[in-house]
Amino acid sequence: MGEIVAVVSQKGGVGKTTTSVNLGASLAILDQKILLIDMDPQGSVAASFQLNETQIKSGMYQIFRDNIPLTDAIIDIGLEDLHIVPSNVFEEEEEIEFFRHGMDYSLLKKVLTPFKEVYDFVVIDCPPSLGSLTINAITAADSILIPVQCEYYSLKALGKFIRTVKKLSQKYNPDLDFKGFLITMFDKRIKRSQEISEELRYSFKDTVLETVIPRNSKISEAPSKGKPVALFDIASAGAVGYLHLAEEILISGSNNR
């Protein structure tokens, strides 16, 4: 049986859709056959492989307000055991549409949950919101990771944005498992950056991850080119960085079962 991971963050450019691409394609290198879900209307799982409009026909906004079979929207992007379903919002309108059809906060659960025996891993990467879409990936999910960068901004809302979290899950989700806080965009060099992570490990303790992803150059590259930061450059501080945290989870998930 897979498990079902939702990426999620208030917050934007703490780099939840990066975490998202370079886990999903990370734990695929080891083996994990994975399902990435674009949830956010904004549609940068698409972008990160460089498909545009005409090479996408359906996904999640055709899933919600047609009811079409969640096959239909899978795309291969040519990496082995990987497959994503991008959002396929371009108006305005669609996005729109998108959040009110998602106000029914079981159906992506009902959409996901029997390619939970397909999938070893469907990661969901959300908008930077608590609107309908992103209750529905609460709902839906066995566990969430969200993504922290080594910002002061960051870190001040961070408990406010938990204690909501925790919140819908009581009501939507009550078995929802946490992954824990991911420190990313994280910068040796930089002390403020070092002093917000030991604050970070001191308020949430064991609950923050070992893996920390560095700010690293090849990372924002990547997207460029259309591939994972690990078919990239597989040497990169970053994609070492998502290896480990894919290791991670996988040692997570083993002892979880």
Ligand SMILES: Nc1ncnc2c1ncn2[C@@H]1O[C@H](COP(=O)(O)OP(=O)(O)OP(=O)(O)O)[C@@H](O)[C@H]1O
The other form holds:
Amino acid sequence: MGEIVAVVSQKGGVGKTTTSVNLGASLAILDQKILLIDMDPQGSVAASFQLNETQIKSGMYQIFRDNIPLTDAIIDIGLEDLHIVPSNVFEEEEEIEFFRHGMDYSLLKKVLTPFKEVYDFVVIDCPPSLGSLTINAITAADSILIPVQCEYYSLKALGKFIRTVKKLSQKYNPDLDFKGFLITMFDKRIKRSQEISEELRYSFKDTVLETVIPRNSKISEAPSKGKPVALFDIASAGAVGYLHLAEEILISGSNNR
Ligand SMILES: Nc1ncnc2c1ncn2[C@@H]1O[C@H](COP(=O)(O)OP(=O)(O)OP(=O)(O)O)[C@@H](O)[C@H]1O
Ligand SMILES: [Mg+2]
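Return one more block: the form predicted together with the named molecule, after the form predicted on its own shown previously.
In what comes next, the whole complex appears, and the chain from above leads the way.
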């Protein structure tokens, strides 16, 4: 039985999409069958693979609006073990409609549950808000992963965010497992980066994942080549970081089973 992992944070630009794409790809490299779902109307997952409007016929919006089968929205990106469903929203009104359809918080769970038989992991990239689409992801997920950017960060805001997520999960998904905080964009040359990482580990103890994703130019370049970093430069610190994360997720999963 596969596991649904939602990558969630209210804060923009912390590495949710980067983590979803690269965790998905790294798990696929480790022989796991992966479905990557974009719940963000910004459509960043498709952009990470350089997919254009003509290649995307339908996506999560059409699944929510027209009830089309998820299999009709899967895009073949030429990788056997990594399938993606984009978030196909091109007009502003459609984005509003997407969030409105998402007011049925159990919709994504209904859509994804059968695919836990097909995939080892379903990874969901969320928009930077706690709106209806993120609540759908929290309701559908078995576990959540919260990226924390190791540069601009507020301990107070993070504490508040976690309390809100806990309240939501108590209401909509009491069995939700907290996979952990993932430190992203860590730069060992910057003192503040070190301080934030230490503060996080002190405050949140072992809920902070052991893996630390470094700030690495290959990670930010890879989407412009339409590739996850591991397929762009396998030896880069970024690729090694995300492969390490995939291993950590696999080990934590087998320990919980
Ligand atoms: N480890 C890293 N090293 C270098 N650049 C990174 C790293 N992680 C993310 N980035 C870059 O930071 C920017 C923000 O990352 P990303 O899009 O993954 O964040 P996000 O949380 O999904 O943003 P949004 O909230 O807008 O959806 C992107 O340009 C990405 O390429
Ligand atoms: Mg994003």
